[in-house]
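Read the single chain below, which is given as structure tokens and is the form predicted on its own.
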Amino acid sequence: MVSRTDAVTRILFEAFSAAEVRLFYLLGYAAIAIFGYGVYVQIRKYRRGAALKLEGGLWARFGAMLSSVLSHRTIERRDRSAGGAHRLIFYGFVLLFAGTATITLEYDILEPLFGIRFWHGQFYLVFSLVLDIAGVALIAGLAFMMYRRGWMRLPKLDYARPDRVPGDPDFDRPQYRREDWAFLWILLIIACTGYVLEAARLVWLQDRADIWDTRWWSPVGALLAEGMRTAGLGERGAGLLRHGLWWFHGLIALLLIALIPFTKVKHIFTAAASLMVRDPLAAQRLPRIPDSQEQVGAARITDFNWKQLLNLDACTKCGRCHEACPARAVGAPLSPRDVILSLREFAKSTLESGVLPDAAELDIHGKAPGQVAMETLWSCRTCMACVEICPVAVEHVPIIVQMRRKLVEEGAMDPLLTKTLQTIHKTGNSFGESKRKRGAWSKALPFPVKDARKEPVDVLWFVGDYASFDPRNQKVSQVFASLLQEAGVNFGILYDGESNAGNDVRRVGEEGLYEVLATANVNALAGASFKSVVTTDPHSYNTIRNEYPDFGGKYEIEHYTTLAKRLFTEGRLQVTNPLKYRVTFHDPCHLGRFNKGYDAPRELLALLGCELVEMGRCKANSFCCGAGGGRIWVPDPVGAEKPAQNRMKEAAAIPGLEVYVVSCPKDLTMFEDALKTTGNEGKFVVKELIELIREAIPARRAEEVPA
């Protein structure tokens, strides 16, 4: 004998007639043919971009996409209720979606073709239940995003854009803003009308004691249904309200399947794609120009390659890049953002046509909708704080520095700007020096620095500009120095054999100038013996670390913090004045959010008994100093707040700070300028790591100094 749990199901087209069904089917083929053509649309907009071939393996790149999605730790990132309210959105809806399909699992292929049948009985019962779950977890987050972008109005979520003014047609894109609440009415509205559907089926099929008496294993259709009766609601009128109600829900369910591929909510399948092909080193290491490709950086949208073409469509418009760019944050017009949005706009545009415009038409170079302005690009730092917070691997530095490149090929760039690419050309640096004069700083030693050209070394020291030719670096030089001689390293360095780095360079889009500055420090390296390199410029620590493998330059390379922690904990540097001062420090963008170094100067802060106030912004979080891409060459307006002055106010307010600490010489250039024009000098101090762990170990006498 069957038991009413055993025999409990649902039929899905019950007091239906064969029409319409028939007609059901017909408009679900339909949406799934809209749907895939819509798929096939952008695989061809896709196509259409330049050729790249990923690393690693499928498998590795699927694992860790899945990792993320699954955890949504990239969502979750300095934005917790955000994150949260995703995670309750996405659960909710995957695992209706997976209700659905299980469904249609059994309804069209297993039980007509195999005779298989699962949907009923307890099964049925425990998916009803987990469905109901579902569904309130759906509505529940959508409930939270709705708040948020209708009451809360976080200025990351407004469209108006910084290189936009109003008036402009793509100003602040009031499209966008629809979409979004287009989408989330969409998907509460499914939600909600499904309880509605349940409970309406519940009254109208109220005496048949295998649904009724099972009701509560859908919980809120249930209630919703005792609602209804209480309200008055009959078996009849039930009837009515659910096959009504069925069509809506269903209709509603195949306009958003066909709209899919057309509208935001593609990005349940482009986020997950950008997080399967994203690249680790995305702006640390940025791509060589292939020998193939006949002009230099991209002048139309074609000229971006398909991962690049997927970005643009993954970007989810959470804001998040927008808040945290230092650009944008001192009135620069420039938001990644919007860097992406107008490419994705212009790439909808362009090619999405089935047939592709001219040349001309492709242009992604100017002030129209979808271009990009010149201004635009040149304000960006490259200090990738914007790829770093994108929670669906959004890579914008490569993006904008491949648009400068074709800026600089043509030669639209500030007279200053050309003039250093010039004078580095020339000299080999950006301070115009003769290169018999990039060692000058350590005759003032009272010791020799070996030249390791000349003789055999430990350590390497790749000195850098600013640390070789600016006064003040070159005073933070000198202590280096005297302290690796006393800790009894066997230290040398290139002297005139040294040229700037390139990684700014790079960044700026010389990627011709850079590929001579690489090569020829690459072959000066070559000619000179030592087991490891140091730098203490972050900027010349990452090129070296990540770029110079591809010009042959493989070395085992650190920053000075890691160097000097490792001379403590071997006992080879002693702190015997410990400081007492209250300090914070600021984390330099290439060794920090590029290069994770994050650990090493704290600790020997800790070490050298100073007491540390992280800033609000620190560590991956941290607020560029405005130097990077090469803006440290190029003068920001008169008048407008530049990124140093914007971080020394954050630090001017802890109370009782005394040393602002920094461990990268354009960051001690661009905040001693900082504390002086935001008022602050005399309340506390900018000094280098370096010039700490000098006071902290008061220079030995030369008798004293190993030779």
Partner chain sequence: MKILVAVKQVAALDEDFAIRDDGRDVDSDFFIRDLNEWDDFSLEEAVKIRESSAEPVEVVVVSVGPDEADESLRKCLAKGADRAIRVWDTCIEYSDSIAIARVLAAVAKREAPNMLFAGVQSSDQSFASTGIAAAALLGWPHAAVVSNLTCTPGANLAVFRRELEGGLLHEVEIQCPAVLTIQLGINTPRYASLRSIKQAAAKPIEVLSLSDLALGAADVGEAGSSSRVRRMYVPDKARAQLIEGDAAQQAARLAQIIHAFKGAAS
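Okay, that's the form predicted on its own, but what's the structure of the form predicted together with the partner chain?
Below: the lone chain, stripped of partners and molecules.
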């Protein structure tokens, strides 16, 4: 018994002629050579991109990648079934591949060189069982994916591009669909022929007790073998079948290996590598342009760095970004997926050739296949929904902004945007108001707001453009100032020392102006005495928190929601008039997705006594109001739905909704407008969270209520 079980091992080249074995090795080496060449071409492509030095240790990056891959955390998000199926395919494939690979390890390396064998006996049997189960998992996963592609008709798997029209050569790219199906079918055929092969082998060798008696360690193969025997297949027939199938299975597997670098199969490497080089602040902290660099922005494909070129290849067309994009949702000519795929096609056609084409052929701006149109780039709200949801760490926003930098350099933008940028340069604010009027809103208060440049304060309030100049938001600013005053916070503002924070200017792509603004603010802050910074504007919050450090400005900074919550926790603010409103909360992109500030506003709403009903798209999946990335300065096309209107409809579907709560000045502007234009006025109201706090804490003295 023992000896028999011990003898059992993987049947490899049994009954093959020496010539056949040599042929197989030849083909195997050829496949590996093709694979190797493909890898070389890919790496040469990446190396044709700009240089980039990564921060952080390699091992930490590797660990993070491994954890993402093994847990499938990123793949599972917002699509559990696809995530589950992918997990089955992934683990099935990994195990089967590991099985095959270790056989090669033993047969071709360890045994001939060192005489080490481990593929026999109990280990072999257990492994057979594991691989049989892995095969089932793989097939189940593949079957679901086929069902999903063939029958579920998911919009995110529709390759029709919003930035092209039917008839354009690259409109819906049927070659992608063919490739998807080919990939699924190849894997399925490899898995299925594996089982049939296993069964045929069992039938063929049914006389060998070590094999036949242990057949149930390969349950699927054994079951098929029983079937074959019942169907009347004899040993000889099975031997022939096994021989033929062996070659078929083997050749397809070798083909797959050879094709990896040239097809979507390469995502098993590129996606993992992309996850490894992920920048957790990709959208929050955009790259600086070195002073020495002549050229600004991405004009040619080679202006992207190797990591961005790798990002392009990592994309698996899963469509999550396509689904999450607010511009795409309202019919704008932008899908983050298609920006990436377009550039990938462009990189493939230009950077994979032996000789790098002329500079003129590397221009990525335009309407030809592979190029990206300016309308597409200007449609982006830099809301980070795409970056946040991408399972393979593609960083779309910096790619788009770097391309915009080039457009800004050429002046290829909406005339109103041009005007706004000129206005900001001239006056330091987007309203074209006098600098002297920045603090004017505070004059309506019954107490003076300290000038932090003149006297020390604990909390420096960076007010921002909208809260300073927009009449509606000025009222909110006055309320917030009163609340701080009542809570006994020693705070002040910079008055005319403050400039536009630059967050949106940077995301427009006007890097030079951003540098001017950031430097001005860092200098102004350096001239003030304070312990920490608070902002009411999430956009200012993001850039001061994440980007000013690159300009020498490192501060302790928080959004007002965390400060207000602390004031409640410390008892400095107390709810005296609990609100019974049924509310929903809109996560501002720059507070939520950008800086993970999901909890404080919700805790505040609970403290105020509000009943919070979440919208479907909330927290990380919050839907941009449409104002980001400088789009607040560019009118949306006439007649088309605006993101804010799309969002209002979502909110309006909440039964009994009373208040749509925002915590961003731009949101207040966008949504109050959308409330009217979607005909929801009178049904519910849009309010700043600050206003709700005021309502829950009626001012102690009437004169403290600003006019």
